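One chain comes next, on its own, written out as structure tokens in the form predicted alone.
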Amino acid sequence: MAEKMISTEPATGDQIWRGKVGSVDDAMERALAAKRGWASESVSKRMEFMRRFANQVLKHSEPFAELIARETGKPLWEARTEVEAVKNKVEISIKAYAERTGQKKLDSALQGSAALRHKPHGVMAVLGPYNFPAHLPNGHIVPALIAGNVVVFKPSEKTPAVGEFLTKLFHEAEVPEDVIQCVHGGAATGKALVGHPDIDGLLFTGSAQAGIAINKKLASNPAKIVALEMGGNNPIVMLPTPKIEDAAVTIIQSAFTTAGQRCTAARRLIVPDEIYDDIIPAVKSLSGRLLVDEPFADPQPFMGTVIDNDAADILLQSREALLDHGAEDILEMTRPKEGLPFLTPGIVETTAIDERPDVELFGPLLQVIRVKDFDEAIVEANNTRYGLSASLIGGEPKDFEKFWSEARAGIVNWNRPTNGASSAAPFGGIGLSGNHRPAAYYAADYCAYPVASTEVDQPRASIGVGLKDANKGPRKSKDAHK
């Protein structure tokens, strides 16, 4: 008998979904049977299927957003932006496929022609996260399907209802059910999918710990394409600016949007001494005014819950550990509703900690680090094994040029938040943040492989040197009869 799964609403504790753990073997059998037919469809037809999918997302946008809000705990306004991103991903992916994996042909007279075309990998496994349970897996799925792959998708076990809804929208768009399948389950199901011998690629968004385990598992098989989107210990560096209130807003958007549950969220605010007394009171004051409430509250909150009580417990314990090691509270993180995973924004100064832990604290907890000057700020910004996102707030163009040049990150912004990256640009990081296969606009690169050809309509060839004369025997050496 299949193991049952239950999903509950973080904001209420009420059950939202019940289902069964899926069979990876059954899903793979169906995917293998479907892959040749899907790959043989024309690219234009596969793109048309994706446009039908976008229409289904638009048609069901409000119930889709409500489901995302309920299952993740994020405010309804933010869930609506996620649905919009799912819809917009289609046209962005179509453009990216044409630009990055399009066909080319060069004629060369008697040498025929040279051609470049692309082929799908085959069966792609997609592992989705819980923070953007529709948008982030969709960012792998749509490019993979356009390229001609079939997809076996395992949503996070914390957001199975959204994953199932997303998959059904593809099916309502008449994408064959075996071409995009949703397989529910926890860690064991994910491991079974990663380790299945018949997958041709693994597309992952999640924690560095899980991504490293996947990388180790598949390292001995270079035939399988692996794209890893992982987390970050992202810095914001502050320099003098007359726009202190705007800077404070940018910092808060970076640190506390989605209750800090974004891989691009700012974890560290690095402030030179000369600007500390200007920016920190402004950030503290504005953070204390942020509304934290359930997704459908009126007025709408800035933040909802973190994903569950376990996540809330870990964040509160992490804050206590920082305080025990010498950090000082600037704004206390609290749990306003006992038994539910609501957290208010927390800010701690960790300058006095000699060895600050280089971890991704996935929630609304911002660390402040004081430094002497800009040079020291850049050194501190790079003091991490991660390398996803970094922002400079304030300063002049020459300061940003220096920051851009020296910051180790895949996304480097100026006077903009660390998060909110555009899907029309590549998205990814270095170090523990990724494996040099950026997603978003560059997802086309890992969803198909290039095939180079030289082509002539009839065989035409000759050997111009090194042949014996066809009308004579082999020439004898002068010394042959000596």
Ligand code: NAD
Second form
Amino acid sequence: MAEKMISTEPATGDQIWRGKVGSVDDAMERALAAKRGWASESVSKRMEFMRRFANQVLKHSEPFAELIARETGKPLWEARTEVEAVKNKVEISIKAYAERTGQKKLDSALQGSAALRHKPHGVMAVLGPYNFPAHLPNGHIVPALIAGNVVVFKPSEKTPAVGEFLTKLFHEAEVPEDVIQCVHGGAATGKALVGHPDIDGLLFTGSAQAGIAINKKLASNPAKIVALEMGGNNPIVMLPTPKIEDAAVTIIQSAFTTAGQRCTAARRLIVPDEIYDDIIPAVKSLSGRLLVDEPFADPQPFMGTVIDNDAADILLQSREALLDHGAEDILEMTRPKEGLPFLTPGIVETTAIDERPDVELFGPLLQVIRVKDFDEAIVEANNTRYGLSASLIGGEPKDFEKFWSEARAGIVNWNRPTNGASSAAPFGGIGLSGNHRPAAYYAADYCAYPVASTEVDQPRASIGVGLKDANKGPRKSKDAHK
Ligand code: NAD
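Moving on from the form predicted alone, please list the structure of the form predicted together with this ligand.
Complete assembly follows, chain above in first position.
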């Protein structure tokens, strides 16, 4: 009998969803049966289905946002922006498909027509994270479906209700049920999908740890396309600016939006001596004023919960461990409601720690590192195996030029937060943050493969060199006697 699953609301502890672990084998069987039919629909028909899906998202936007807020613990205002991103993904993906993986014909007098077209891979498995349980898997699903793939989607075991709701919206848009399926389960179900012989691709958003395990498992099988969107240990480098308050807001947006549960959240604030006493008090004072409350509170909070009590425990323990190793508290991270995963923003200075752990602390905990100057700040910013996003705040254009060229990250911003990336741009990182298959606008690239063709309507060919005359010996070249 299938194992039962339960999802609870982090802000209340109430049960929100019950279900069962799904069967990967059954889903794969249905996906394989559906793959031909979907691939043979015209691309314009598949785009029409996606536009219908966008209409369904719009129609159900409020219950969708409420469900996201309840299941993740994020504030309702933020859940609404997630729903908006799900809808907007459709037009962005249609444009991206046409621009990056559509068809081109290049006429050539000698070779007839040369054509470039793209084909779908087949069955794509999509594994989603909990922090954007609709927008991020959808960021793989929509381009995969437009390109003609069928999808087996496993939402995070922490947000199954949102995963199911998202999938139903595709079905309400009349996308056939076997073309996009939702299979529930935890890491074991994810592993079963990764190991299934009939998947043609694996599109993953989640932690570096799981991404690396997936990469290893598929390393001996280069036929399968693997796109890994993973975490970060993202730096902000601070330089002098007359706009200290705005700088503080940008830092706080980077570190604490979504309770710090964004892959692009700033984890490290790197501050040269000359600006330290201006920026740190401003960041501390503003952080201390951020409202932390349940998703539907009035007034709306800046932050809700982290995903569950385990995550809250790990974050509190990580802060303690940093303090034990020589860090100093600038703003204490606290748990205001015992037994629930609300955390207030925390700031610790870790300059004195010799070997700072290069790990992603996925929550509202910002580390401050004090350095001598800009050069040292850049070295410190790059002192990570990750490479997702990095921001410079303050400074002059020449400083940003230097930062841009030396910072090792897939997103490098100036006077803007490390997070909040546009879906209309490529989104991915280097190092442990990804495998050079960026998502968002470039998701089209990993959803289809290019096929080059040269084409003439009748065979037309001659052998110009190295042919005997019919019934005689080899033709002599005119100047053979010379
Ligand atoms: P996670 O890695 O724990 O889980 C992600 C998904 O993978 C889940 O569906 C899970 O069940 C599955 N999974 C876990 N281990 C697996 C394995 N060994 N084999 C197959 N499947 C497995 O991630 P999470 O905790 O849900 O999400 C938070 C993480 O995601 C953070 O590290 C964050 O930085 C990252 N993230 C990255 C991006 C990005 O686009 N780069 C975006 C959002 C979140």
